[in-house]
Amino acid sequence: MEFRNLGETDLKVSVITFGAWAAGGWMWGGTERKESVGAIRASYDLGVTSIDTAPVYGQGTSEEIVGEAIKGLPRDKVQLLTKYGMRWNQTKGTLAFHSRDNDGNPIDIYKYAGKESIIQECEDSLRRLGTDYIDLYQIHWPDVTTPISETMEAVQRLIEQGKVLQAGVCNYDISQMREAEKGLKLASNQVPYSMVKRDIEEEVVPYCLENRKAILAYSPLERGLLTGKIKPGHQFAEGDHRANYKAFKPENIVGVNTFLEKIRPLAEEKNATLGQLVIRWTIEQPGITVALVGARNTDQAVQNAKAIEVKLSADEIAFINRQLEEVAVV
């Protein structure tokens, strides 16, 4: 495995990081805990020591699964990345969306990052994860109802108490990052990025490169679209959000699969899957520190981890980029 520091901090993370959203089942058609725990352990055995989760993923389920998976592992050999600011059990802040929990019950998700809320969320996450500190604590989405200064003050307090090692943000633009840094030093910004969703290259990537902030790219496989396994007419399980996600419109599926067929010979030449080729391309992009990749079972986890074995030359990356010029999915 390869490891990189998050920004200017001394926190090293595996460049392929286990993304535990799908493991929590919420919005992915449910979960099988035993398989999810197995996926995380299999990833760890192959050097994927960093795990990204969040309380809202299954309303605590994902963090509990992560906690179960790391139980008995050396704590200093695992990097736990979790989040705060998406509440399903109170109504402060801004209503983000209506949803359903893993049992099918309706729930409302609110974006809220008030000081006392963060302190409580941290305690709840520590308990679910079975640890006494979080390596990287990230606001999940911007909260327009709470001053950024108040949010960062709460995180700074948690850092001073030793409950959090480093602070990060998710889905922040550069003005929000600047405001956050008035209160503490940010290690990273976690944002969506894939071969077919590259808008962060306009502002966020240049800003993070200039200011030495890490970028954690989430959904680098575009929620499975870039694996080549999603074909026209694909039927998603009940409760799987991808059924209504714009990237999975029929015309996008056709366009992406056309592109994937053009780069398939390169993957075969390297004895790699399309997904592995996509993951390697992602972590080779300027400014991208980490690719967050999810897995629902051990086989998927092993395939993702072994993407690190794929090597791409500058000419091969240029070839892939030329094929991407004809793909228009955002």
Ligand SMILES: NC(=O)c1ccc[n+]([C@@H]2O[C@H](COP(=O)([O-])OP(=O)(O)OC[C@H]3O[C@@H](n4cnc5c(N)ncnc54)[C@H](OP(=O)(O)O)[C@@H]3O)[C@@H](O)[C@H]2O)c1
Second form
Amino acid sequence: MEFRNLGETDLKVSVITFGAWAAGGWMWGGTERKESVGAIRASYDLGVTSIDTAPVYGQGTSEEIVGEAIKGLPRDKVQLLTKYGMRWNQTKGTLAFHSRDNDGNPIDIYKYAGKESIIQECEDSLRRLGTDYIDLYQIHWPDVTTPISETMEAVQRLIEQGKVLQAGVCNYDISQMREAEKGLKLASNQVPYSMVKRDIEEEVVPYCLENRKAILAYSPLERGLLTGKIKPGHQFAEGDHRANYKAFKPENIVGVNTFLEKIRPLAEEKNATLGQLVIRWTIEQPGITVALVGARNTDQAVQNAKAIEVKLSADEIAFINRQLEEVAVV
Ligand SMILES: NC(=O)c1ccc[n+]([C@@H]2O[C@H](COP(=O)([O-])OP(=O)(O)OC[C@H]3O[C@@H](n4cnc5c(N)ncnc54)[C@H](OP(=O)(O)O)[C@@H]3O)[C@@H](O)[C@H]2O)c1
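Any chance you could show the form predicted in complex with this ligand after that form predicted on its own?
Whole complex next, starting from this chain.
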């Protein structure tokens, strides 16, 4: 595995980090707890020591699964990245969307990052994860109802108490990052980034490079699409959000698969899968610190972790980039 520091902090994370959203089942058509625990353990055995989760992923389920998976591992050899600010059990802040929990019951998700709420959320996360500190604590989505200064003050308090080591944000634009940094030093921003979703290259990447902030690229496989396994007409399980996600519109699937066929010979030459080529490309992009990759079972987790063995030369990256010029972004 390769490890990188998060921005200017001394927190080192694995460049391939396990993303535990799908492992929690919610919005992905359910979870098989044992398989998810197995996937995390198999990743760890291959050097994926960092795990990203969130309370809202399965309404506690994902954090519990992560807690179970790391039980017995030396705590200082694992980096736990979790979040706050997406609430399902209160109604302050702004309603983000209506949803259903893993049992099919209706729930409403609110974006809320008020001070007392964060302090409470942190206690709940520590309990579910079975630990006494979180390595990176990130706001999940901006909360327009709470001043950023109040949110960061709460996180600063948690840092002073030793419950949190480093502060991060997700889905923040650069003005929100600047505002947050008036209250504390940010390690990172977690944002969507894949071969076919590159909006952050405009502002976030230059800002983070200039200010030495880490970028955690989420959904680098474009939620499975960039593995090449999804064909038009694909039937997703009930409750899987991808059935209505714009990246999975038939014309997009066709366009992305046409591109993937062009880079398939390169993958074959390297004895790699398309997904592995995609993950390596992602972590080679300027400003990208980590690829946060989701997996639902051991096979996927092992394949993703082994992407680290695939190497790409500057010419090969340039070749991929030329093919990408002809693909529509999602
Ligand atoms: N901060 C945020 O707002 C935010 C938002 C989204 C994600 N994230 C983070 O980023 C992580 C990763 O993103 P993501 O899970 O959305 O997308 P992703 O990593 O692009 O895709 C993960 C999905 O692709 C499929 N897959 C993975 N490896 C595969 C393999 N080797 N072969 C075939 N299929 C494979 C699996 O789904 P199937 O097997 O069901 O196809 C898996 O659940 C999340 O877990 C979460 O930690 C954060």
